[in-house]
Structures are given as structure tokens and as C-alpha cells.
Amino acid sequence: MYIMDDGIRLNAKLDMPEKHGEKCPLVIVIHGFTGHMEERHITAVAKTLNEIGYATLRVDMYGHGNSDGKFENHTLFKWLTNAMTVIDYARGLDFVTDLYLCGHSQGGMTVMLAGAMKHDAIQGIIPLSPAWMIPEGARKGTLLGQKFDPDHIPEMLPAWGDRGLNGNYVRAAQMIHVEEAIDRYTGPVLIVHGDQDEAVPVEYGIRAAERYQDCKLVLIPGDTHCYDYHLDQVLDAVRDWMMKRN
């Protein structure tokens, strides 16, 4: 199905929990950069959910798998937009009870931002891998392996395979300050990180779980950024913590 957002059709897929009566809980799920929501670490972290009681709504963000727009053109503003409309749109089905956030990587950051700005109406959360280091990078001048300077931005960077990205993804990303955003959410907090992840360094991982108020950090040992060797451990941490909140 499609949620839209100002035009802007969000491709989606909303599964229900295996056991379920009128009402359940909600977890939105949102993939990272560059991914969709069909990646082996999104269905599985989903398919948990499914299996102890929670209905899930994937969502392709903007520029990203099924949904419009372009890559190129895709920025955090952007995304915290989608991600406040499709909050709002679980919030209007009639079954859903509680509404969690869970994000990977880039999504990872989304929920945190997201869950400060719709704090009053998110339980918890659950950042995995959150790469919460992406303004303070482009602050500095360095993006995901890209170096610039971040006065004068380009007005695209070469990245990613065959695909650039608009300078005015680093001016969104500028403007972002990820520590405003976990001081503002004062609920309960899960974030997962592998500590040989490639991508996101763990420490980022620590230093959000030790500034939020109420966070549990569970470290997988001698893992990636995407889970590829221990995805089953990421699944149990969700699916304990989980299991305690509902």
C-alpha cells in the first residue's frame, strides 16, 4: 500500500501479529540509507515483532525502494517529514494501542529524532546501529567515506555505486543536532549495535545509550553494521525487550 505524504507516495506493508485480538500494539520500522524495507535485517526484526504480539508497518522512505522521489535528491528534513506522517497515520487505525519506533542506521537516527518530536505519542524505541554521527560529520566536512568542505559544499557528491547525492543532503544535515533529540525523549530506549560495525562506530552506539535517560545497549560482539554474522542475537535483544513492554 501506499501512505502519502504531500504528494509523496510511501511505499508500505503493514503485518499483524500471528496472535492477536481487536487491538494491538505498533512498531513502524524504517530501513538506512541507501536500503528498503525488504532487507534481511528489517523482515526479521518485523517477523519477531509478528511473532510476539506486535502489528508492524514497513515503510520505504522517500528516494528509497517503491517509494517517489529520487535518491539523489533525498535529505534527513525530508525523511523526519515522512516519518512524522506515517507516526500520524498509524495513530489513526483504529486497532493499534501503543506506538514503538524502530529504525536501522540512518532510520536509526530518524526514530530518535522522530521520537523526540512525537514524544507524547511514542512508547519506546529502538535505534539499531543509529548513525546519529552523520551531522556532526557534515559539520566537519566528512560524509560516509566522502571529504569536502563543509563552507563550500558541492553541489553533488559522487557516492554509492552509480548514485550521487545532492549537496543539500549535507545542508539538511548540518542543521541537525542528534544530542537536542535524545535530552527531549524521556522514554524507554533500546539500541543495538555490532561493536565491529564498518560503518557507524560503536561508540556512537555507547554515547547515545549513556546520554538518553532510560536505555538499555546491547553490544553484539564481532558484529557488522547490518547484522551479517549474529542477526539472531539482534533478535532476541528486541525480542526481550519487547516482550517486557507489552
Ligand code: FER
Given for the second form:
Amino acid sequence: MYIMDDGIRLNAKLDMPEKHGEKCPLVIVIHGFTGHMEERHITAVAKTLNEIGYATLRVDMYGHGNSDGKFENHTLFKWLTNAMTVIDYARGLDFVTDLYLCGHSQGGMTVMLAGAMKHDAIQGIIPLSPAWMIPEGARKGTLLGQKFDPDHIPEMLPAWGDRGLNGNYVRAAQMIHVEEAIDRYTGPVLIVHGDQDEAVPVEYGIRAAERYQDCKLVLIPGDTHCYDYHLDQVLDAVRDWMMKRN
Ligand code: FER
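For the form predicted in complex with the ligand instead of the form predicted on its own, what are the coordinates?
Complete assembly follows, chain above in first position.
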């Protein structure tokens, strides 16, 4: 299924809970940078939510998975407008009661920002290992393990593997201030972060949790960015927190 965002097709998959009545709550689930909706940790989180009565809407964001747009042309601005469109789509579904946002890494930062922008439309957010050091890195000139002059951004940056990334990604990221989004969102938050995260230092999960008004933080000892060792503990954290809300 595709959700249209101003001419861009966003590949999306709706999974209903195992047991449900006419209506149920729904969680939008967003992958990270270079990721997609079929990644192991993304499908596992969605399945866990489906088991406890939540529908899930997994989405491939601009330039990722089977959505339109080129990876090299994606920016956080594009992901944010994607997220707002997907939230509006979900709110328009007849069966949806409450609405939650869950995202991993760059998708985690996206739900922090979209949660602030759409705070009146959602009941809670779950940033998983949120990569909210990206704007800071863009301003300092350190991203993707590379250094560049933040005042003279290259046209293209070499990104993961053989993929390049347009310098406009960095320009957009430089203008984003996640602290403002944290302060603006006063609803409930669950942050989960592995303390051996090699891509997003765990300190970012801790700092965000301290700054949010109403946040539960679950640290996973020994785990990595994509939860290679203890995905089950991530799922337990999400299940425990969401069970109390439904
Ligand atoms: C970076 C480190 C991590 C970066 C992006 C990420 C664009 C995002 C990771 C993810 O979403 O999984 O330097 O630069």
C-alpha cells in the first residue's frame, strides 16, 4: 500500500492486532538512516505491538525501502513532512482510537520532532536509540564518521557503503534544534537505548530522557545500535510500557 505525500509514494504496511474489536489504537513505526520497514528490529517491535492489541503502520520514508525519492536526496525536512502526512493518514482511519509514534535512530529523532509538531494528535512517542546528535554533528562538521567544513558543505558526502548523500542533508540538519522539540512535547515518552551503541552514543538517550517532562528510560546493557544481542529486552520494554497504556 502507498500513502501519497504530495506526489511521493510512501510504501506503508498496516498490520492489525491479533485480537481486536471494531476500534483499536495504532502505532506508526519508522526505520532509521539507510533502513527500511522489513528490518529485523522494526518488524519485531511491530509484531510485539500487534500481540498486545495495537495496530501498526510501518512506513518506508523518502528515499528508503520501496518508497519514492532517491536516498541521496533525502533530508530531515522531507522525513518530517512524510511523518506529518502519515500521521494525518492514520488519524483518518475509521478504526483508530489513540495514536502513537515509534521510530529507530534517525526515525527516533523524527518522532521526537513530529511528536512536538503534532502533539495534540498523538498519545505518546517511543524514540528507540534516537539519533539526535545528527543536527549537532552537522553544525560541528562531523557526520557519518567524516569531518567537513560546516560553513562550506561539500556537494556530496560519501555515505554508508557506496551511497552518496547530498550536502543539502547537512544544510537541513544544521537548522534543526531537537532541544526545542523536547521542550515542546509534554506527553509520555519511552526511550530505549543500548549502552554499547556504536552509532548513537547512549548519552544522547540519557540526555533526552532527562530533558523530557514525562519519560521512562530503559537502557539495555551490552547492546548495540540495532540490538544485535538483546532485542528481546527492547521488546519487553516496549510491551511493558504500552500494556499500561491500552
Ligand atoms: C551519523 C550517525 C548515525 C549519521 C546518521 C546516523 C547522517 C543515523 C543512524 C541511523 O538512523 O540508524 O553520523 O549521519
